[in-house]
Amino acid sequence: MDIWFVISNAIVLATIYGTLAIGISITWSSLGLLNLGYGFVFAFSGYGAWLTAQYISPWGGAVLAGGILSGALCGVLINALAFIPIHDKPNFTMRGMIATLAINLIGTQALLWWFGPRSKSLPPIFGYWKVSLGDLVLTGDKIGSVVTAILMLVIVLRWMQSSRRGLEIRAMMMNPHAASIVGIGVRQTSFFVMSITGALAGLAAVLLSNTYYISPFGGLTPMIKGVSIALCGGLGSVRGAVIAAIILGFNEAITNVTIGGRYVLITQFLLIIAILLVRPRGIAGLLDRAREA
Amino acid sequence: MSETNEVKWRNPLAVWPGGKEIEELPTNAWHSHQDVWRARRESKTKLYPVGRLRYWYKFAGHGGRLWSRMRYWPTRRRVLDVRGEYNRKTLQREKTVADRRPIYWLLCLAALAIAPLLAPSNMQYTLLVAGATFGIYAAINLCWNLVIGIGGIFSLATYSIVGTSAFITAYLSIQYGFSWWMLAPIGAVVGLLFGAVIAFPATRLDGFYYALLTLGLNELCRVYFTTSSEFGGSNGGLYGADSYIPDSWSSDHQLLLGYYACFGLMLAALFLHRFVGGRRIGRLLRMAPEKREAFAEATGVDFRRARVWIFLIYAAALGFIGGFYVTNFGGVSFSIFSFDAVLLGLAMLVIGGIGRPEGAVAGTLIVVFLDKVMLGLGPLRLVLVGLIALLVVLYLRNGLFGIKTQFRAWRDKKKSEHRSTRAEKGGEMLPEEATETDDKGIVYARRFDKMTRDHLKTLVSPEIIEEHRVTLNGQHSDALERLLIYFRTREQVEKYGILNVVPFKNYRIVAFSGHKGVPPRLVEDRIYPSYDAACHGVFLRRVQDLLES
Amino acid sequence: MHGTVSANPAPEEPKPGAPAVLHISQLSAGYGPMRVIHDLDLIVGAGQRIGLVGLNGHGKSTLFYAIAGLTGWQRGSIKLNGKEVGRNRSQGPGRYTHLVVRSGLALIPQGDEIFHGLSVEEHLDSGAFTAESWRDRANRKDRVLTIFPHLKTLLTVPVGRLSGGERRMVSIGRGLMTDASLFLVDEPSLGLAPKIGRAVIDALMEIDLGNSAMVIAEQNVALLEGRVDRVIGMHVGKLTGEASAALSLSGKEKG
């Protein structure tokens, strides 16, 4: 049945975009940095995964690891360039955002210059098997993507809940000034944050390589989708991002079926604008009661 | 504080009949009181002649003529903000141009106006095309500056408004044969409608939420226009709209006309910026920057309405520019919606400095020069633009035109730090106090007092105290005499006196309050057997106070 | 004769063998062009509890921030347990704070510098930032909970929902989670009802300092009167009152 196919597709996309959105959300709320260089991280880790598949091993796990590691590396790079030098200077939020945009511009042009404009594709990561559930046929690819993305998210969120580093990051998300008084080094912690969010982007890049082939500018659309989900969920809220990802994923599925794929972005933006007009802080405005206290 | 006892003081009066029996006493070696001054005033670092005001030409002013000023005709606005001053050093009247920016603007615009005549002939084509592009982009950025810099709305929808208006006007011109002069006004209407749709979220959302939303909007427009067949989805854009440049002209003249038309557009945008930013609406918006809206609202500023207004003006102006773009280039391509266009536009604003018209124009000039003239660099051009933008953002607070204020803030901070290493306490006024004291004489009196005390402290020694004990009155050695003169000239408050409790037997030390009606207070429980001992006691207290000050 | 009159009274160093917990000399600090602390000297010995009294805007908090490295710029020497933590160049505020904190400072800031979304327990954990205190955090939590037994019932509640007095307890408890040698408590009673403020101060007084020291900044002198080892006044960025006498630890008598 067509609608089941679309819905399963939407769920897959929602989990992957959710991964991106959570990365953006965490970066914003813990570092105060709006990382619009995410498209570059995405493209960079895609190329990292491609190089791994090309020169090291085409085995799925290795490719995935290559993508995640290069994503983390790229996150660290952006942190060193755009966060460390200006995080304590005046007007940081705007300057940080523009710095990441500039890095995006430089990075994508450098990738274009190095790898050329032709897009690359990765070997299948999860094999070619299928599962049939009545009408619904799920490919190994879809199940693998959803499981991997959710697994990674659960690991990251568990780590943030229970470890010392995670507590530091969460403390910094709540109140950076108090965090430095408690003895949390902002610069040290920022490297952890950026490498983790970079790794999330790397994972998403590898998982999405079947939808968007790896190209220098291929990170743009995923980044904008991730940003809009993060925006709709409320910047800084993980739960809000998850809910927003599900809502927007279903919106995409329903729009595709009813009025056609051309209008997906339009309905999506109308939806986001509607949500933001009601709740200027996104869905998180409904969830977190202690936030404005 | 000499350690040697060899230095003796000889009483010059000892040889005279009736003189004291004491002829010689140990005392301090003499040293100049200037030493303290010199040590104090010496700089530990090398000093350079400072100040650049000596290079400034000051017009001679006249009190009467100062008031006959040039004004823009129907208004009371002055052409130049000239300030009349009185120079305290030369005792002359002077005129100073307080705001020299109009002069610089005029010079730069004149240079741009005659630039085509100076262009080298082999680069003529490239330069004129780049110049036309510069004019259009400068106009776009000036309008953008209205909302980002003055309105405080971080809108990234600029190029989607321009592009939408351009596509619609181009479509109208091609399909329905609208002639060139109708395109720009129609574009303005399209822009106004577009702006009206997206102005509503702008009043509710915080800056960055709105930035992300409009970034998405840009992508939405790109996807919509590239996938639709009416807008030439297959051939990369819409071309063939009516142009204001007559086909019959030679190509040189066509280029020149294009250049000057775009230059005129930029001038129009500058006027718009001046009249919107400098008038009431600009003031209202400057009162309500981000995070201070509540304060502005409390003072009665309806910032939401002002924001909607400026947003509509911005959108209409951008729509107009979109229509002009179509008539200038005869069409429009999809690249206007690309993310790189937004990035380049933002880079132009950031390099010059957000919030200032000169920043927008200068930034546009730099980026357009790199992008359209240095064609030989290939894709490296964009990398170069990105690098410049990155460096500017990392090191400058507000672009190239913010360097001055940033440098001043940095210099003030350094000054204050260095001052903190130099200044020490001890009665002397700290620089912060000194600036707030009207009578500068007090500052110097306090400083002189501090120096004197520093010198006198070096004179206190056991020999001097012994000398004072032995010869209370009469001739003293140089060091002791200096100390006593200083003590005698102190003010009345906390000055010591001797209270005679029982005549010739019982003396105590009191301190005067210095206020009428307030009696002196006893300072210690000690009882002195004689008047001389009490005098010496007062001396010791004074020395103690001096050393502790 | 007054034998104490010496021509060159040198400021005396604290006795060797027992280095002062905090030894500030010639400290100036400020923000940008503004200078808030003027050439300040302060010595805090081990086991001392000191009250710092002064009006608003006279630099009490800035002094604490300068010790923690949170001011815009500072000059002069700050020795914490004999280790130099003051910096003589301008640095970004907070850039080295975590290093200062690691060398034994616990700053309990003014007002509500808390993490709204964390629960009380997580909040206390966040005070135990070093690896040793992290491993030992269960014991330390028990210790804090014996001081503030009221918090036992609130362990899983987000701090954002607590009342002002409870927040202050959490904030102080967070500071006590470390094995710091110097506790700086900024205005513990500010903004609290008088009774609760007194209770907070009482709790501070009951803490067994051992070898560490505590400085409490407070506007309400009556709360501290007679309960601290000494009270120092602060006036336009300088120490006044007993400070000068207390500075020379030898206890010199005036003639």
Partner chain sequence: MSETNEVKWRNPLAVWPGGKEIEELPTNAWHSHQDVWRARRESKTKLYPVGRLRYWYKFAGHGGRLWSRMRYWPTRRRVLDVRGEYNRKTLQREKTVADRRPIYWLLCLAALAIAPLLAPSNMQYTLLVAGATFGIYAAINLCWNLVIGIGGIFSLATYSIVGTSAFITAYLSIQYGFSWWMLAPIGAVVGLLFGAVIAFPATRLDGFYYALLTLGLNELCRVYFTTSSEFGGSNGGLYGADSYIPDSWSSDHQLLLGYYACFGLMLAALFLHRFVGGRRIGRLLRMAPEKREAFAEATGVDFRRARVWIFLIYAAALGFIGGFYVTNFGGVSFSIFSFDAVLLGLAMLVIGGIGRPEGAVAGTLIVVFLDKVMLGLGPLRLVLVGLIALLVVLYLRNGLFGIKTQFRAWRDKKKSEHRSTRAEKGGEMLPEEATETDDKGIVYARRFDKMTRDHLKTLVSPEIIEEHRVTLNGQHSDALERLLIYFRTREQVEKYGILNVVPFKNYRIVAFSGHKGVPPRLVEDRIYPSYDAACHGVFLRRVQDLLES
Contents of the next structure:
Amino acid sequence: MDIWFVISNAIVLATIYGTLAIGISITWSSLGLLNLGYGFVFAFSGYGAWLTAQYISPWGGAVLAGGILSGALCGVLINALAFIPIHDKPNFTMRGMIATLAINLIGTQALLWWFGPRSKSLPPIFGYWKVSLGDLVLTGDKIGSVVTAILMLVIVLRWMQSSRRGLEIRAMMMNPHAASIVGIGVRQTSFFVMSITGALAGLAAVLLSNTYYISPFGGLTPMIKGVSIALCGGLGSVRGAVIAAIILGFNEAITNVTIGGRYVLITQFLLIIAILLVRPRGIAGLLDRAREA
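Having seen the form predicted in complex with its partner chain, can you show the form predicted on its own?
The following holds one chain only.
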């Protein structure tokens, strides 16, 4: 087994799935919504990037922008349909899960009807260049995916620390009830939360679709992995999502090399079960207690 090949693949997978999981964690901790519509967001963003490449420009930056903007638009749509109408209703957590899951199912069927079952492919976003470090060869898509994902997360987290709307989101993440008491508008802020997390999902979709094909149901497995990473890290914890993404990224890379990619979900869930048996609240040990009341 080539250890450097495994490490490089694990880092790429951790950054892509971690981007998706961080969006899930931010949505849960700020809005109390476990968004199961990310499969649709993922596929919708992939098709948005493909349409950009077909009708606007095949340049990598334009394709990335098309996927990110499509994800943000889809996040706003889910917010308008699944959060705004029911966020102040009893048993909102369960209703929100059902509503976003329904959007996921209806949305993927709509994509299947519109684009058909045939998969689409994106042009090379980062080119065909390579970097050789001894026996390790890093391709442009690996380096570009890691750098782009990290840069996007830095920009988002920096915005949340410095802007007024970002501070409101952080206040909602810390204590949503106290945030509402001091006058932070949940409805207005929710659109920013869902657009940002949708954009993160859109970025993850483009980066992963740079390796895999785009299909109406192509977002199902990434959604499962993103939710699993968020649960494993501890819902609401960005730090926990990062740690869990690294652990499960290494698990997937090692499983692919040793026993085959078809066993990835099996080993992933076995690992998650083992972690949650030891730390029921996730790796970070943080579950928003305000939502347990």
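Positions refer to the first chain, counted from 1. Think of the rigid core as the biggest set of C-alphas that the two forms share within 1.5 Å after superposition. The model shown is predicted, which means the values in this text are computed figures rather than measured ones.
**Student:** Classify Ile56 as shifted (yes) or not shifted (no) between these two forms, where shifted means its C-alpha moves by 2 Å or more with the rigid core superposed.
**Tutor:** It does not reach a 2 Å shift.
**Student:** Following alignment on the rigid core, what Cα displacement (Å) is computed for Arg262 between these two forms?
**Tutor:** Displacement of the alpha carbon, after core fit: 3.8 Å.
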